[in-house]
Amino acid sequence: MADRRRLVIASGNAGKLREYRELLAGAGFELVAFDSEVEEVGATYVENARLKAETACNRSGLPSLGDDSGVEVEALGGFPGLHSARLAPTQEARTAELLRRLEGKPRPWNARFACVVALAAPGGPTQFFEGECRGEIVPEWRGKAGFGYDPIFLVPGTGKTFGEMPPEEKRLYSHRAGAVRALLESGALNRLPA
């Protein structure tokens, strides 16, 4: 539609990019993916979504997010956090490979997500928002929805991984879920120039 804005979703994950269509379905944004293959150079997800989000907007001229997320898990000492998607080169390789450093230790095997969004806009400040989930790492895939570590995270409450919910119940659990309506509730979207 012509009448409607564009925002940039700097990515080239096809699940982050399904998820953000999916969340900001009612927005009254023409969403726009870029993917900036920015180097996630930084030292804390807010450095790396600010790197995304400032890179895509400097270079398509439009208001960019840029977000990071990894899985920390406390038995591992927040381990893989930063560096949860380069541990590995596949996501089968990753999950296999934090499943092994987890090995003999103890459960349950708590984790949480975290996701930091970045919102670049030319000319204005870079925005973030936060969200998490909470929950527990098992030892085996269970379902094969979403992506990522999604069929090994287990949320409390609900009985399943998010690898076993559909879109929309995911949708009430995840941390970039949580993020997107911090961003969505500071009225941010709504201020961006016409």
The other form holds:
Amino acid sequence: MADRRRLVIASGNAGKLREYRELLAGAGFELVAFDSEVEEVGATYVENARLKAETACNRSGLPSLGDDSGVEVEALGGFPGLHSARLAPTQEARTAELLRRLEGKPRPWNARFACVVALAAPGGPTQFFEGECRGEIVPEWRGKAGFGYDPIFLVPGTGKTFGEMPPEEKRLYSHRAGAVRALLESGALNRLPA
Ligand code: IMP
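Mind pulling up the form predicted together with inosinic acid (IMP) next to the form predicted alone we just looked at?
Full assembly next; the chain just shown is listed first.
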């Protein structure tokens, strides 16, 4: 069997890495995890995704995917958005802090998850793919699946939070699955040099 081409997933987030392994399972690449450990100094998801992907690509010499994502809550003016990973030191504390900021605000707490995937390849321009999932933040933690804010993010029409969905169900709706779908449909991975 011919060696499979390698593709770097530039993330140290175990939840994201698990999802990329599932979402790209049929894409024909050997996936390599590499944490770029860049400071997320960008002003947009696109800039941060670019930083992660290009740092990993420069260091490894391999095509690399960077992911920047976050949850934006309407009643908080889109907060935490880009700051979703840095609201508090642990994810449990971040989820609690988001709910604390929403206390007393009228429901529904409409929100969206956004994800930008950057594909950086040696010698080519970096390309970007986006996905989003609209939903609602709920005050009680529901389910243990997924990661991050999944237990408090209700997906309309399903009666479930992402925390209550197995991976194959989350991927029907998720912002990350949407961005990866756009990446696959673009054919960009097939055009990478062998
Ligand atoms: P970053 O992309 O490394 O800046 O981190 C994004 C942060 O947003 C994560 O650490 C999570 O807290 C949150 N997040 C992003 N995607 C998801 C998701 O699919 N489920 C739950 N939380 C997410």
